[in-house]
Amino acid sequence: MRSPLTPEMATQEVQLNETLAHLKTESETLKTKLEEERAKLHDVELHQVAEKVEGLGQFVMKTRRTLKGHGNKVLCMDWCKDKRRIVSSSQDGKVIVWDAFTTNKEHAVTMPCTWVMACAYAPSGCAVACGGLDNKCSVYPLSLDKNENLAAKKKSVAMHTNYLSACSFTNSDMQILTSSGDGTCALWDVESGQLLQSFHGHAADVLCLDLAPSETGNTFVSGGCDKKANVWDMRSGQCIQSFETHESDINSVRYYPSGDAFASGSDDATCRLYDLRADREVAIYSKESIIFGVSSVDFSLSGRLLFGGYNDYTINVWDVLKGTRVSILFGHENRVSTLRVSPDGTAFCTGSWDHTLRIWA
């Protein structure tokens, strides 16, 4: 039996609701003030500053290799630091390690689940991490023995309460950063599987993350279904910057090579560039003719080009400074789901729902 509602309790409830309403209005006011301060800094567009910069000529980039072997949609891929090997994961539950030169498959693992949405190569090149609808991130050590059963050496590192959307090793094989559909990111110790730090701040699924280039310290950026891109301090677990200018889910985020900016790609059919020092969006890469979402973005090694993989099966190449499209690449027969530039910048790889990966140069 519930106790009767006393007048004191009723007043308490009213007061509580009033406090909540007051705090809500206060946070809205602060938000508006912040936006006003940001707007004051917004004095000039990036393409105006870059007017004097010489334009880029025409590009000839072609498919140089096609990697066939997945039985379903390719969802994620990552390069090894050796600039030659690639790991890819797919909806068929398979994770394959390829030699991108010879197109040979060096290792294959069948995961216990389908939709392996995330995979990453360890910095040493001696292990790969992957996960997806199993809500876990598993690490597989790779050995030189081609016939060895990798699944037997599998180590479950991370546990989320919803699907794993992305994973990345930090600067060593010992720690791994994950993002998940449960709205959080987390840092884990690979050996013990211990949770080192968790990152709360997204209001919906986190879809992507990228670590800052090592010189710039311990930060990473994440993007999600709440249309926000958040920059985090790995040591404190605090969100230190947040950007909300996209009009739909953010599918991909990638740091500019210097670490002073990052790009994002979204279902709103635009890529955007955010300057961390100016604390604002400085460029939008879009055209009226582009109406399909961007699944994946990456920079060239110099940072002058931004590659975007789109859901209309194309890859658009943007001039980062001028904001113009310098090339459009065709080849895939279904949406491009993942795109990464190789560590030496000489090529880039795309994965697609057409079950293949392509190496472009």
The other form holds:
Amino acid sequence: MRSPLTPEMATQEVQLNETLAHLKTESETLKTKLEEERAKLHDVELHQVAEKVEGLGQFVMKTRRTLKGHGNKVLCMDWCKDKRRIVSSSQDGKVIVWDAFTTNKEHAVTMPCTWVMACAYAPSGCAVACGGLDNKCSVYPLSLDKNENLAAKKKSVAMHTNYLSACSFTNSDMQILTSSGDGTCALWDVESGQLLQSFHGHAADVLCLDLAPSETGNTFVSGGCDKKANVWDMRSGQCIQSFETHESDINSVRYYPSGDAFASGSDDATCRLYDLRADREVAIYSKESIIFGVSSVDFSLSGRLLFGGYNDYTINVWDVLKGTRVSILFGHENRVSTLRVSPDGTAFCTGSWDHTLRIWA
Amino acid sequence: MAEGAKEPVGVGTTDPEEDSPNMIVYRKIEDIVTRIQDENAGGVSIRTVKSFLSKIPSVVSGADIVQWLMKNLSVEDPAEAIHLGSLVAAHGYIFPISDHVLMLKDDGTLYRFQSPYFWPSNCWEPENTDYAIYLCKRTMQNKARLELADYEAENLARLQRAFARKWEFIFMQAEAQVKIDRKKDKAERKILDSQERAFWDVHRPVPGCVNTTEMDIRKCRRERNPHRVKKSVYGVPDDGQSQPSPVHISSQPTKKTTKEDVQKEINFLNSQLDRHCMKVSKVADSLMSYTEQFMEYDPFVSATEPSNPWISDDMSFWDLEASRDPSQQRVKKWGFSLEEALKDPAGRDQFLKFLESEFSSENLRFWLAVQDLKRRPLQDVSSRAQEIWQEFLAEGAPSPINLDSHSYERTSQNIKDPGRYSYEDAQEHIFKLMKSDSYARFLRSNIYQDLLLARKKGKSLTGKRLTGLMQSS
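Following the display of the form predicted alone, present the structure of the form predicted together with its partner chain.
Following is the full complex, with the preceding chain placed first.
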């Protein structure tokens, strides 16, 4: 129940609304102008330019390893820099470190919550980070002593006000970048747990992030339920570029290996390529027969192939330049929820709601 | 079964969650099944099939569905069409008339289309009371085709235990349903019974089958019906003892756009308008040449030498990468750009070695020190930043680097409040310097050229020697 307005308050409120409406109009005008400017530079399509590139041959990609051990949906995984170990997390609250080459489990941690949606391997290979419905990101140092209880050395680093959707170490074990259902991303100092920088701008849950591959780069990209992909400056916390062409949630973002572009995967069943220099979407990867959402994407080492894990249990492999699908891989018996290419590009790993992980090469 | 089997519930009402992820997929599937059934527009022919003593109304063969999918959705591979069709079935839009397992077969197996009343887009979350009523009434019907499967019998036994105290009520509801059903036309009943069964196959799937009603918890809060007001399949009023919903994440209160938000947006848009962008043609060329350059290093595109460990189970490829002697191919990569050279620890080492031989290693050492600074824990940053100043920039520094006066000024200001990014400008300047000067000389140097070509000579010689040794022993 609103208290009765005085005539002055009523006028003020009308004025405020007018100013807001006025600003919104200005914003819309600018958006149109920006689109016009960018469209002028859109002189050709990537796949047209790529017609002169030699086509790729037939691919034989198979499951080379199957990792069984999780008791429920696998939600996330990450590779160790040693190119063979991986960490995976599941709805059952377990985080497992595997030697994917031998399929042996090396460590296992039970989290206090279910739905561990994010996990990451530290660059040194000596720790893993994970989190999910507990709204936190915790770091567990990996002990060489198999009998040691990893949970005892747990370090709580990040604190959000909603679920943790993704986490990634920056170039060292000392900083972690997180994204959350609370609509923000944040950079944390691992040792002290201090918040170094927060990133505000998404209008809804942030679902994914990826750090720019450059050695000196200080940027990262995030994707969210507001259908936007934002590029951020880690130093200032500012959003430096924004892309909004998807028709639904962006579940995954991944940089092209040169760092000049990034790919996204969305619930609208498409993957898209955005170039940072053109400030524009330059390719869209879709097919009439693909109607289920993309949960995760990653590039092969040269950037020629884009692998997409889908909610229809398949993996679609795309020719990034020509825009065509080169292969469809069957095997998982439920949604593919996570997909990452190994550090040296020799394989990629998928995690699924069917409780397993698979290594493909 | 509730009346109005063919009337969709809720469709047509204003729905703010129409763009939720699940709904997007449902609408696409619904478009497909609507088109398949449209016989006037290239759809499959749905017909009555004669079988032994009876007629099977309103069915279509799996093969027909697969054909339709291939033709109308441009699918070349039948395996892909079967997979898509199986998903359409698994979500409950089509179903085999003689099996609980919802998948599509590319043969004469007969399928029926689900009634829109039972479509998943109506956000069904049927309670166990409904399921109990359903199983109970099945046992009251004296037809072989309606006999309970083993898993259904087990479910029924479990439900009888769980609802022991209100079983009388459930039994009565089941009886009432049987009465309603009996009033229907025989052929219509066959169809309705099968549709009802298919509905339960989605919500109470055969053990081992995927439960397609499971949701991604991150998307839950935006589903229709956030307050989980559940409607009963059989019109049973909710007595407040319904099962708790799966974990429901508390919803963020939707933020109203403020003046500040819009102003921020305007500032952002203005800054974007000022940005200098490249033409797509130029960008495309750049993406193409980068990819082309690295394709020989991409194990998915070019076969690795030695073999890919994941394929051959032979780790030689990794052993070689880890060894002190980088391969020719790897050394070649250092020549692509300074970034590539510095990315590879071996490349970094060789470049440093070269610079040391020229007594000009301070630039690279400064660059490496700043990289290291950014990786330190917060509490070490200040002291480390000071150390860098002392080593490279202070008056009388042991390893003085050459900064332009502008960067020097900026950096000395930054150092007053030392932080992780105090040396960003300086680092960028030094990087450009190395790139244009010492990096080019490095590529021409003996140190680099020897490595680029040495492998060839070394390899064949060693190979011959080893073979010789082996043969003589």
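Nothing here was measured: the structure is a model prediction, and the numbers come from that model. Numbering follows the first chain given and starts at 1. In this text, the rigid core denotes the largest set of C-alpha atoms whose superposition between the two forms falls within 1.5 Å.
S.K.: Fitting the rigid core first, would the Cα of Gln12 be found 2 Å or more away between the two forms?
M.R.: After core superposition, the displacement of the Gln12 C-alpha between the two forms reaches the 2 Å mark, so yes.
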